[in-house]
Structure formats: structure tokens, C-alpha cells
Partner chain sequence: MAGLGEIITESQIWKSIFRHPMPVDRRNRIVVMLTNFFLHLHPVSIKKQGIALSYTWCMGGVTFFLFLVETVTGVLLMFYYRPTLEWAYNDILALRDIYSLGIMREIHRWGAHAMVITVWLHMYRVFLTGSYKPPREFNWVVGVILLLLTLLLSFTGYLLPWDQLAVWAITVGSNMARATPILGHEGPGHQLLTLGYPMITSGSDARFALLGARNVGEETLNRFYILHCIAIPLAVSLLLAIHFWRVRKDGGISGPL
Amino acid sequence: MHGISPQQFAESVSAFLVPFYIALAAMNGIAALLMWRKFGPVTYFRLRTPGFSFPVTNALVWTIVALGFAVLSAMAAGANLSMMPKMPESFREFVNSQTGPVIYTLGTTTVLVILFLFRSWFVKPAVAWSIWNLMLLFLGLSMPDPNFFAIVAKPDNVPIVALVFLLAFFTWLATWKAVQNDKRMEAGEPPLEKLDDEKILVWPDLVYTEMICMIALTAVLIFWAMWLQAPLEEPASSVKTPNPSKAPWYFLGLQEMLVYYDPWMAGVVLPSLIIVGLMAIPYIDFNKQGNGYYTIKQRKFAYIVFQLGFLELWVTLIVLGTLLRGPNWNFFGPYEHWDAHKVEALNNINLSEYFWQRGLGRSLPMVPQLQWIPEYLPTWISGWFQPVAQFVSILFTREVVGTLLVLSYFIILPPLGAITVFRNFYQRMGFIRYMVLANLLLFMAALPIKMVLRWSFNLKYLIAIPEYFLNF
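Kindly present the structure of this chain alone in the form predicted alone.
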């Protein structure tokens, strides 16, 4: 790491890993104790060999895991990098070589699909607890790598790492409750929430609980501020900007969108549509099931759209922008050094250039300059006539292919969906609500489509009209 010696780096890693592994050992030890008290010597599985059978209980499995984390803590206590357990060098090089925006996005999408299809198995407490331990073990074994540590342990990025684990936990919790309710309703039983009809008073029950949470959270923030140095930098200067220059974490999704869209689209239109879409949900939602209880089967379409929109098109972009976007906004692997001199030459091409120059082998059409204005137009309209006519002529000459594609996307696909896969939606929602829903979904799908086009064909814009600051 820059600025410190290898021994200082080893001491920094040891200072993190020792309490980290001790906490994991204690966590699994408590889990083993709770399982022993609840289930006793219940067989979890049996190790069988010819003439030998050895029962393994729930408690014994997690006791062994706890002892393993305790051993890892002892190995990390010496502040000796050669003794610390770490990811193999070959594995780190392989991850770096295979890490890219395509694999990252397709990989996270594939994981979400697998988790959704096999949710009944993944939400089992034993399976979820195993995955949780593997995630934390991966973090611990990766920390001795200087490049990984420099990214993850940066004070700015610590909340994002915590966000990933907290989001994983609460997603599992909600999915587990939904799976339990779906099974109960298939058996003709009411959801779990209906069984809990206890009423509590705002005062003192709710206010007292909120006050305790407020005090606890304040204490956590105070200790956090004492533990981590505030990520303050030198005063801002117009002649020296950080590289990379990143927005706050909650805007990193928008900053990633700027790679694929014009600023007006990524910074104004899409965020506005997100807000409008959230406001429109109560008015376009015709499915009244699932109100007040967790379920997936009764609201499968809404669940899938939300998970893809929130997790895949927002959270993963935040993680990508935080941990994988380095100097010059280049893409770096998790174990790769952030080299400010890394240059990736990208020759992004507009669709009109693909069509006219590469496809037809001719130059881009010249747009004729309109000099006449109809005399019968009022004065307040004639001032707008020429620029509007010029804009329309560009759309249907130089940018005709992109214009037709975009118009087809937003005009043809909604009615096509109304007579095919979304026929039931159209019949139950009516024309207006269905069209609002269809266009919101099309704008949502436009982001991954544009990302794939950029990665696959270096396609910059479908419609490029820099004369009027309009690119799509």
C-alpha cells in the first residue's frame, strides 16, 4: 500500500481480522448453543463409510465452524502476512482477469434468478446461515490483499460494505416470511401476520421502543466515529480534482448511468421517472392480494419487477461505482491495483455512423438549412418554426434509423404486449393504467439494453443530435 510499510499494513490487517474472526467464532458458538438447547442431539446428517456411522448434530457442525474461526483469529494475531490465511494468488488473478461490466451484470442477474427459482431451499435457516458464513469468510480471506484492503477498508466505503451484508440479511428475512406464508396459504391456512393480532399502544410501547433504538443507534455512531477516521480531504480546488471524482454513494447509481446516457437523460429524466413510478404504484396496481403480509406467489410480477429494479438496476450500480470503478472511471477487479495511468481506449460510435458510414459506406447526410418561414404564422410561432423544423429534419434524415427504433420501442411494444403476454393486465387495468405501466417498464428496461449495446458494440447513442443537446 502507498504511504505505509509492509509491516504497518500487516498490523492494520491484523487489527481488523482478529476481532472480526473472534466475532464470527462467537456468533457461531452462540448459534451452536441455541441449536443444542432447541433441538438437542437431533441428527443433522450422517457420515457413512463401510462399517462406520457417525452422527453429526446441528450444534456440533457450528461448534466446529466456531473453532475454525477462532484458529483463523489466532493465525492473524501475529501481524505476519505470510501466516495470515488469504485467497490464493491464482484465484485473485483469475478474478481480476474475469471481472468486467458484462460478467458483473450478467453474474448478479444470474444469481438473482437462481435465488428466486430455488428460494424455498435458499431460505432454509441452515442454508442461509452457511451462505452468510461463506460471505464473511470470503471477506476475511480477501483482506490480506493490499489492493482489496485499500478499497474495502476506506472509510468512505465501509458503509457500502455493511450495506451489502445488511441488505442480504433483510432480503433473506422478507423472502423467508414470504415462502412460509405461501406454503401456509397452499395448505389453506392464514398467513403468519394474521395470527399476530395483538394491538399495542403508541404510548408507551411504540415510543419507548423507538427511544431505545435511537439511543442504541447514537451509541453505534459515536463508537464508529471514534474507530474510523473521518474521510476528510484537502479543500476543494478547481485546478486539482480527485481521480476518480465520485458522487456520494446514494448518487453513484446515477453516476454510472452517465456512462450510457446523456446527462439530461441520466440526471433528470430517469430519476424523475423513478419518482413518478413510485407515486403511480397505488393507482396502477390492480392486485389487492398481499396487503399486510409477505407473499411472492400472489404478487409474483410485482416482486420480480421490484427486485430487478431495486437490486439489479440500483444497488448493484452503487456497489459497482464504489468498489470497482477506479481512476479515470475505468473498471478494476477487486484485487487489482488502482493504477491512475491505466488507459482503456474506447471508440464509441453512434447508431447513425454505424448505419451510414459502416453499413452503407457513405458519409452522414447533410441536413438542409431551412431559410423560409411561412408568412401566415403568428410572430410568437414563427420564432420557433425554424429550429423545430430543423430538429425534425435531423430526426428523419441523419438519425432516421435511431428514430424509427426508438419510436417502435415505445409505440409498438405496448400494444403488442397487450395482445400477448400482458393481455390479462390490459383487460384488468384498462387502457390508461396499462399504458402508464408499459411505458414505465420500457424506460426501466432501456437501461440494461443500453448497457448491453455499449459493451457489445461500443454503441454510444441511438439518436445523437448534439446541435440541440439531445442524445438518447
Given for the second form:
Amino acid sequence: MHGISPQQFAESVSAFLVPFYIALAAMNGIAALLMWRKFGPVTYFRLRTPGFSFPVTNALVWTIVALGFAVLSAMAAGANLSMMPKMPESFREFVNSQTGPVIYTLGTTTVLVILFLFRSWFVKPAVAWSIWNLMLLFLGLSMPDPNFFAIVAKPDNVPIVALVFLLAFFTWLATWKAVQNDKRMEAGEPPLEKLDDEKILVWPDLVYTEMICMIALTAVLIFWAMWLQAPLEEPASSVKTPNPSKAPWYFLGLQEMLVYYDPWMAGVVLPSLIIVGLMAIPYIDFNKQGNGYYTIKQRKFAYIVFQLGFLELWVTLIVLGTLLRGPNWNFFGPYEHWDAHKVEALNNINLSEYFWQRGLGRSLPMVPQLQWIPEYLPTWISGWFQPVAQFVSILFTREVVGTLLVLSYFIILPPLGAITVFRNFYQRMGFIRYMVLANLLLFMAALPIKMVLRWSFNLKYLIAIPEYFLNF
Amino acid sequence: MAGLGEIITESQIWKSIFRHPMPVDRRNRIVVMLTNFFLHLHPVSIKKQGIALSYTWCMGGVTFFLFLVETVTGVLLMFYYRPTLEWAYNDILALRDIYSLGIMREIHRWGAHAMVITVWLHMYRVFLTGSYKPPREFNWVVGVILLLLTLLLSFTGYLLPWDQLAVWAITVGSNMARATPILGHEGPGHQLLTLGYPMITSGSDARFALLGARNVGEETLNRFYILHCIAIPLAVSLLLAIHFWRVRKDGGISGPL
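Having looked at the form predicted alone, could you now put up the form predicted in complex with its partner chain?
Starting with the chain above, the whole complex follows.
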């Protein structure tokens, strides 16, 4: 129970859950009130018995949901773990035993793809509101689990939990508007943002909005600061390495990439390319449509690539790295105890070993020793010449298969794309812009490709030259 | 009391500061935007849809406001905090347990996390509305640099409490730098920089430049403190000014053409 008694634990869970469920009840109650008084209730169906017909409206449904949350808050109030509403033990064990990096990554990708494909159904306010409630209910029901609580309620992890919910909300909002706009524009109407062309004075309309935002935000920050103390652990010690040692949460996507790539790629090259790639977006996106309003259909390619990069490769990796990676960077299910002695067999194999040892049944070729450097060259040239020559010779002997694969990936795919699927792009973008786009996409795709290779073949490196710290 | 208010607003001192009457009529609502330093960042009038919360999410504004909160609370914290191995941790401890304004540290830390989140959300919104498209390409680039600087501000501040969490997070984060290609002593190609003897060693590589030492130590604390309190905020302030100025020059808040 992480250094506190079960009763203390129950009290801290209770202290979180009671206001949490009350807030959810209020949230649904207000929604029901708005539907009843402001938007006009929608009847889902009618309950019919002989001589009696009763309309079941959205306002009624969300009132019942609000009452349900109020009951949950009462159940959580006693600081009694056996009374507290929680996920069934069997469900938690199932989740722990079934989840791993593969399921997590494929699962989140599948969910995002389904949400995208059926977006016009998922963005409907009633559907989105149900999902929103279920997400919050999942959080509430999981909190009484001590392992889940220990990770989610860790002060520095609170922002990530907030980020997940904020992103869910804003992604819904943007998609809802985009779906509406796409429908309108297909019917030849202008986007919603164009409807209200009226100009208003900044004082008072904008200035007051800004002031209200500032006051609200100040209040949020002060309450947050009062409710949650900033973390402060024991004084720094260079001899006591914590396990796991984690970078600040916003860099944990990069730390997660270290599972698949060496630090020079995961920590330097790929982050630099993320920044360069972001900066390049306006210059490689030649599509003039979709400027200043929400739309998906008019800029599908840009939208999908960005969401793949941001939601999948950036945010879900951060969530994985922060919440699900424990000691020794092992994967732990959301309800699993972070056991530092958990052993995961890692037997990853380089492509060159696959090729020479398993394929051809012989040992790896020796590293060539170069003897013929002319002695009259100054040392600063010969010192440079020796490692380059040796490096290149390793590339094309021991690592020849990986080298050819990587070279063809970066050299053959861009022109191949230009004459096939990206023909239209190439013609409209010109050589340089097209090549920048193609290479950025290839680097972006390199991460999921490496992930799949690792999961399916235990592949460690395509090119492994530890002599020169170049493993790819 | 109405008389007192009038005496104040009619006085020479008041009028020397505020060069316009109260903005209660249309003319003065326009004049106030042109004559007030803090308000002149804004245009006088704006498209109604451009400031709809459901369109902008207010995330750029929230990020800027959080930057101001961080600046104010940061300055207050600087009065208490000494960036030395002897005092850093104890000063934070005292902020938590003794000083009455110790909550400034909580606000500063949570505000920093919030700022990272809101700057991402701002980028997300700008992308989803295609607001980086011409003529706003350059301002998007400035925004990306500001996003990077926000992360670096948070990263450099992470070290200052000098507890286990801080030191090891920075150790893990900065270890990446030693694998920088060519410039890191464990990076591919560092052997290429040679003058007959290796130029890139653990005492001269990119990580050393970042930490000021071979390991996270007092030099690093000093370096990160200066980066966190002076160098990066200065760069951010300059880029923010450009960012806001370009918003105006590139046609204001984006909207359908």
C-alpha cells in the first residue's frame, strides 16, 4: 500500500472520489437542465403500457445518469474500500494480463482509426457525451485500486491525466465542427465560421472575454496549488539511482522511443526532425483549401499525417512512457504493482546476425583492418580517413543487407512515390518540396516500422556498427 | 462617492496617464484601443466569429497569460531561492514548510505544466483550422520555436529543486546529448572531428556544453538557473513580441477567406 495504512489509503481515495463524483453529477445535471429548458428535449423512445405512454427524453436520461453519479459519491464517502464502487477484480486482472506495448499501441491506433472512420456518428453530442461520461467513470472506478491510484495520483502525473481528457474534449470539438462544415460545403454552403461576418469592437467584447479567462485561470491555478502540493523528493544523490529514472513527462515519448532506437536517433535526430518537420508544414502543404475553418475532407492527407504524428506517435507514447512504464522500463498494466524484480526476457537480434549466422550458417565477417594509409598525409587528414574508410567497409560487408535495405528505403521510395501514389503531389510541389515531404514522412514512418519489426522478429538493429556508435 | 470618482478621473494626474475618457461610448471604445499601451496589441474591431471560444479555444491567450503568471511567481521565488548545492534543496523545503508565500512554488510548477499543455493545444487548434497557411507561414514557424522554448523553460526549471526527481530527470534527459551525431562523445561520427587527437570527448561534447560539467552538478545548476530565469525568458519575450505583431500584420485572427 506504498507506505500508508489501508485506512489512510481509503481516506485519500475517498477525498478524491467524493468531489469527483459530485462534479460529474453536477455536470450531467446541468446538461439535462440545458436540454430541458434551452435546447428542447429530444424523445428517444416512449414507454408504453396499456392506457399509459411516457416519453423518455435526453433530459430524463442524463438526469438519471446524474443521480447515478450522486449515488456513487455517497458510496465513496465512507472511506470504506469494500463499499467503494470499483472495477471488478476479474476485469483488472484481465487487463493486467492482456496488455503490453503491442496491444497498447495497436489498440490505441485501432481506436483512433475507428473514431476517424465513423467520425460523423461519434461526434454526435449524445454519443460524445456518453463516451466522455464513460471515460470519467473508468477513471473513478479505477481509483480504488492502489496500483492505479499510485500512478495516476502522483502529483507530476496529474497533468498527463488532464492532458488526455483535454485532448479528448478538444478533438471532439474540432471534429464536430469539421463534420458539420464538410456536410455544409458538400451542399454548396459556406463553413460555419463564415456565417457570422459581423465586426465587433474589441472593447468590450474581446477585452472582457480575456479578463474573464484570466480570472478563471487564476482561480483554477490557485485551487490546483492548494489542493496538490508540488512534488519534492529526498535531496539529490548521485549514488542513488531511482528505478525507473524518467525524464520530465513531456519528453517521455522520446524516452519510449529509446526502446526501439539508440539515443542518437530517439534523443537527437528524431526530435530535431519533429521540430524541423513542424516548421516545414506551411511550406510543404500546397493545399489552399481549409484556411481558417475546421475541415477534414478538404485536407484529408495533411489531417491524417498530423493526427498520426501528434495523437499517436507523440501523445500516446507519452501516456505509455509515463503511466505504464515501471522499473527497468518494463511494461506494467494499469492495475499492476510496479515490481522491480519483474523479468522480461529480451533476446533481440541484429539483422546482420539473422543474415550471416541464421541464414548462411557462418560467422559474422571480420572488421577489415586498413593498413595502406599514406604516411605523407598530415595527421588531421589521416586521422579522419582511417575511421571513415573502416566505417564504410563495415557498412558494405558485415552490415550489407541492412545498408541496402535502409538505402533503398530512403533512395528508392521517394521517386517511386513520385511516379505512383504521390504523382499529383510531385507535379504540384516540385522536386525540392516533394523530397522534403517524402523524407520527413519516411523518418516518421521509421518508428512504427521499427516497432513492428521488433514485435514480430525481435529485430534489434537493421544496421549495427557499435564500433562507431551507429546503430539504426 | 460619485463626486470623488469624478475628482479623480478629472485630475491632471489621471488624465496624464489615461489620455481618454472612460470607454462607454463608441468613439472612446475605439480611442482606448489606440492610446493604451497594453491594449494597442489588439485591433480596434474584430470579426465576431474570430474570437468565438469554440473556434480559438483561447489557448494562445491562456498560454501567454500562463507565461505572465510564471514570470511573476518566478520573480517572487527568485527572492527566496539560491541556486547552490548548499541551499537549493533547503530553500525549496523552506518554501514548502515555512514561508507564507510558499504557495507561489505550487502555482509556478502547476502553471508550468499547464503551459506545456496549453501551448500544444494552441498548436493543435492552429493546425486543425489550417491557420498556418499563407500568409501566416512565418508566424507558425515562430510559434514552433516558442513551443520548443516552452519545453526548454520547463526542462531547465525542473532541475532547480535539486531533489532526486529533478536531478535524475535531467540526467536522463541530458544523457541524450552525448549521443549527438558528430558532437557527442558517444554519438556516431564523433571520431571524424580530430586534430591528431580526438576533439570530442566527455569533457568537450554537446552534453558538456549543456551541463557545464561531465555530470549534473553545481555548474549545471548555475547554467540551468541562468537559462531558466534570464536567457530563455528573454528569447521568449522577443519571439512573443514578433508572434503577436505578426498576428496583426498577417490579417488578425484567422477565418475563412
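Computed from a predicted structure; not experimentally measured. Rigid core (definition): largest C-alpha set, two forms, superposition within 1.5 Å. Residue numbers count along the first chain shown, from 1.
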C-alpha of Ile103 moved at least 2 Å between these two forms on rigid core: no
